[in-house]
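One chain comes next, on its own, written out as structure tokens in the form predicted on its own.
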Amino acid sequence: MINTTNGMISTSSSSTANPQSPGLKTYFKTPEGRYKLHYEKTHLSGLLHSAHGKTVTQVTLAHLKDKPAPSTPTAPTSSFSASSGVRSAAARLLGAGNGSRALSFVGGNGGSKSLSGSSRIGSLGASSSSNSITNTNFDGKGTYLIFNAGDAIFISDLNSQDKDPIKSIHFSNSNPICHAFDQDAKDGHDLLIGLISGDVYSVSLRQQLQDVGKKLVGAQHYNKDSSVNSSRCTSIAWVPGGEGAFVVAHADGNLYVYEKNKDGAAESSFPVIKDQTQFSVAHARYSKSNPIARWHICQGSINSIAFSIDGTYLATVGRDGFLRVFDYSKEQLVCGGKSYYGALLCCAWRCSTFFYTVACCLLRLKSILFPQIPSLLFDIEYSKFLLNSIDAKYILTGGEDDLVQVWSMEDRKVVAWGEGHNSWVSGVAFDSYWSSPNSDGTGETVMYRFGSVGQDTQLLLWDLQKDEIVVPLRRCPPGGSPTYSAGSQSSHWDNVSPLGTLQPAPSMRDVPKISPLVAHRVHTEPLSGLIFTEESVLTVCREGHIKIWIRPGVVESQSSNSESMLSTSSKDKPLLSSKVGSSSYKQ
């Protein structure tokens, strides 16, 4: 239960899923207003078969489209024809094609909120028939949150206030340790998971939330029997508009490419690494291969990657303390280097969510309407550039040396430190809904925010000033000071650095001290990584038990109907409407 008087939350009650330290406030305040914890989800701890320590939490934020059509539910259907692209299209446009309306909070998820206690269980594998999940309950749109703890993937629905999944998938060899799931998939194959083995599926996710079962249905398979890479994948992606591509880091230093439309078990060899230091790529010799071929990072763990919105660059950080930046279709090292101290842990993009959507939808357009003309105004190089200018600018890290780090993609090198956790940093993350309070009168934004958290258990957002991001001049003497420019000028010392090259270690002296605008303790825990969407925060803690904070601003919708449908339902509580505060930095 939670105490709203004192913001405190109460551990009175012996049946709460994730009991809280009574030190725990509710809520966190920042210039725009408070952050209140809205709802929690967990796992259900007696389903686990396996220690936590063998895995960390990683939390994936699922956003399933319309139904496909019912024939062919897992082979390309109409739902992804033209007429429906433009459709998906104009939906981002308004903000509710691209997870960005992760919160609807009305409505469900294509089926009857009315399940019953018993039902839901039923989906975790319970032996009555009659209680298990129909067909109908979830096969239309939706937003869910897929979670791994011990041996065991838990798929939760966000629309829901229920703590308990709705979904658990169990492994018996191994533990999943990474997930990613492509809303855009032109077929039924949407999800992917990554275990501690190696091995890598690919799998529906309608087709796992229609079945009964704790077990994988309709799944390929990859790299089986460790057949390609024995150590553990240590990170898993799609290749935004890739067409069913994916990359899989692993804890040897290595990434692979596959193709999810290949056989998950056709043969693929590599040659034999000849430097373990130096980065290189290795294509399979056969067309029907799978994976189609091997980037060889680093000498040590890989132990995150990420694209930039449109797949031109692909980021990685290891264990050897480096963030290396690709351009990946290029496959070519363009920048990167290493951290104050240690391994680098976690990497995001910056990314504008509105823009992009509307380049997405000029795009779709134009290759709709006008497929005959690749000179047409919005072609695909303009719209690459486009992309890039507003989205590959920035990117986070964190790490073992208790940093947040603000790489500039135009100045190659770390234009800013966050200062402020006592602990590893594990998740960072761009909050690309959040309104900046002024402009530069050109409708660019002059100020980003971003969130963080760490091993110390708290999460720390902090708000950076375009003008505040700057580079040295020029080298400074021994026992002298630095010179700074604002910006991001060519006059910058040594101008940019090289194309490949991996910059050192920088001095402490030498880079910009930025301190958080909130520093909130919000687990028991340490924390694994946080997720924002359009109406929340939501944070993890290593243990899988997940927060989702409110905006300020995001109120009530037709409270006196929430009041009446509280008072006669305990299980499926109404959510909040989607209107989001603004940045009007009011106490």
Contents of the next structure:
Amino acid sequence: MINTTNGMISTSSSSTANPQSPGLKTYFKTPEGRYKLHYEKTHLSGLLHSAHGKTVTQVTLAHLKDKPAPSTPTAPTSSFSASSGVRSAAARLLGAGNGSRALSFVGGNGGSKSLSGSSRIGSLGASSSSNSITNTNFDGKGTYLIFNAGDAIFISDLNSQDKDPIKSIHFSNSNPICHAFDQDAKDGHDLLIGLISGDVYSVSLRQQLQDVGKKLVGAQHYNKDSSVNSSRCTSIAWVPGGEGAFVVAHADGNLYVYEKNKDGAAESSFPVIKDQTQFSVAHARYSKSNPIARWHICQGSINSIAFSIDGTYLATVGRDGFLRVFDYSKEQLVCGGKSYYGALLCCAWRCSTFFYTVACCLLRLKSILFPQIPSLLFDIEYSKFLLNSIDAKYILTGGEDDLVQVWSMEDRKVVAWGEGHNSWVSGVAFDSYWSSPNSDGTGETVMYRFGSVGQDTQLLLWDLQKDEIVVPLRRCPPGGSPTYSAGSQSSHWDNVSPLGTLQPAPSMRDVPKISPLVAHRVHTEPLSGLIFTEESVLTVCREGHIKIWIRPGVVESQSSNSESMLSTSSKDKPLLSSKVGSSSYKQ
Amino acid sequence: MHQDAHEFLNFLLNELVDILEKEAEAAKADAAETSSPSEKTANGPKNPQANGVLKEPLVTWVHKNFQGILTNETRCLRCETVTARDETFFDLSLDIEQNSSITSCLKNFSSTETLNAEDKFFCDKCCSLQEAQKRMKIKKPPHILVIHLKRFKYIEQLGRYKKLSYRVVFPLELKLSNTMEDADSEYSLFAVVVHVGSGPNHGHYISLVKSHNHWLFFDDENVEMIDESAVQTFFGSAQEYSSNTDHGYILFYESLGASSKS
Ligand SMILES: [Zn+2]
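Can I get the form predicted in complex with the partner chain as well, since the one above is the form predicted on its own?
Below is the entire complex, every chain and molecule, led by the chain shown above.
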């Protein structure tokens, strides 16, 4: 009977998509079809402590190639494993019937508010029983969402419809603020976590999932007790193909390079920065200590960093409004430029997943076949290959001028401004899975799709016609003669600036403008990021609510079996109630 | 009713102008009395009625720092005549929206608005009330740009004023691109007046002021140094019901004139 009552509660909790935001639509239209709200993921807000400072949620997508081994042996007698067994059945069912889930999910979206309180009870219960979570089954894809909120890191199963995370890791001294995952990491440590205190951890995601506790396990600790740098971590990234090297950006304008196989205990010291305004790189004196290098990049915070997919270039954006692109191995500034005004908050490279896979394979091959050759020649040839064959040519940035900037590596300047956000742009990403409907491979009309999210709670999608942006803008203001009176300025605009120089902020009239294809209010809170996956677009708000918007094609292909799935699940009462039974156990 | 900081600012600036004008007049009168008749004659033709109604308005330091000029363009939809009227301002009062930015509020401020129904425009050419399109442009950006967020709004359904706690983000640097000048004028934030409180009838003011590259927090007799990043805690609340009641109300931006005109 308990099962039944709790069952109702839990059902309502999972179907009440937006208890606090009934005004939001659960779909948005694009020329290729509807994107539908599929799942939502969130954390257990009642348990969050923000005593260590306010945090903004970021999400990392992680693919664990194999299923984690269950940490608890299956014992049919215990209610725990019995319920989890049903959960696995439910999960399998759901995995097969994505369409049906989407339907029932959408249907329950306007759910009654009175039940939202009970959903909280459910969430609380779930968190208090984190010892059961490691046994939660997923549909075999092994894709997880890692996100931070308050003093915790949460791990959710992307492909389950469970709203609550399957694992929470709490930090006692400081709040986690940024993270990164490398699916090809060797020796297990694949997840990086940076804290407000400046501390950095590397851990094995699998090990966290297998552990029953709420603490980080098996962690390597860097910058312990802020011994190297005491300012907050702002962004963290694995060096692609870097064999365990990673970089951490800090709020004081410094970026540190670490190597995870180096002894974390021996910590490096670096000379005092002579000129805060100048870019400088210092290397650690002892080869065994971490970090191995410090890059002083700018005055004020580095807000976000991103590697080009092959690791050749590192882009940084910061408080000073500048995008900077470095040749990572040469430790040199290649190019960069200032925002229209205000800080830049986010950046992303154009990357194609196909070529990414090729690139990763080549890099692995190289390290396997020629481990003794750290051959620069290979890397150079390889970079050329990448540069010529893929579109590592564009960088997106967003910031406090409400603009989405498209930066061209070829031209070393801004080639388009996207106007459409009503507040700061907090996340940008190219949709590398999207292919232009009329693209025939000839490259005549190459189009790119990208997305942006802002503090205006909106998701915007953009199409970028290559022809539009390669040709420099030569239009006249409406009803007037061209007013390029400041001749030096416009000639400056046409020329490719010399290598290693930073461009000043362009004038409003000099940059071509583009408008969004779609603008959709996706959350009630300001947004902090977005991720494109093969099946969906993920949006996340600052407070840690994640929404998964399924692509139009995905829903259509599965709608045929969704009806049968729907009828099965509605008929199959025991399944439903016992599925919920597992959450009742949690309490 | 609460003591409105924006009203006070207006009062203060206008009072200062009055005082400065009176002082200047007194000085002029003094000078007129002591000056020799020959000098007076020499100046005569230029300013025939020095003490009369046609005198030039005095440009005080208040004007030099705070005054900007707006052009209010109205286009009659019947005869297409554009009527442009300049008006001076000491501050811009902006309507605000939830989860927006100052940039967006400024854009809305100068966006085109249609005057119709109850709100028609009297066209001098048509000699009647006509539908019209109106827009505001900044003709001369002020040296110090004061932005007042309209957080206290009369809600007709409630029959009373309400405080809008909306989250309106303001950058530390700002450009006005909707000006009639050639270059985009660039500004830097140097002070914020914050209203603390949930309603229009009570509350408290605190202020943030940037001085010698440090941000200072003023709360009555309590003055503290704060980090630049703390400014963003006064943007407002993304949700209507929030425990956060400290909201940026008046923003002071200073022109970086020299660098913008390069
Ligand atoms: Zn008329």
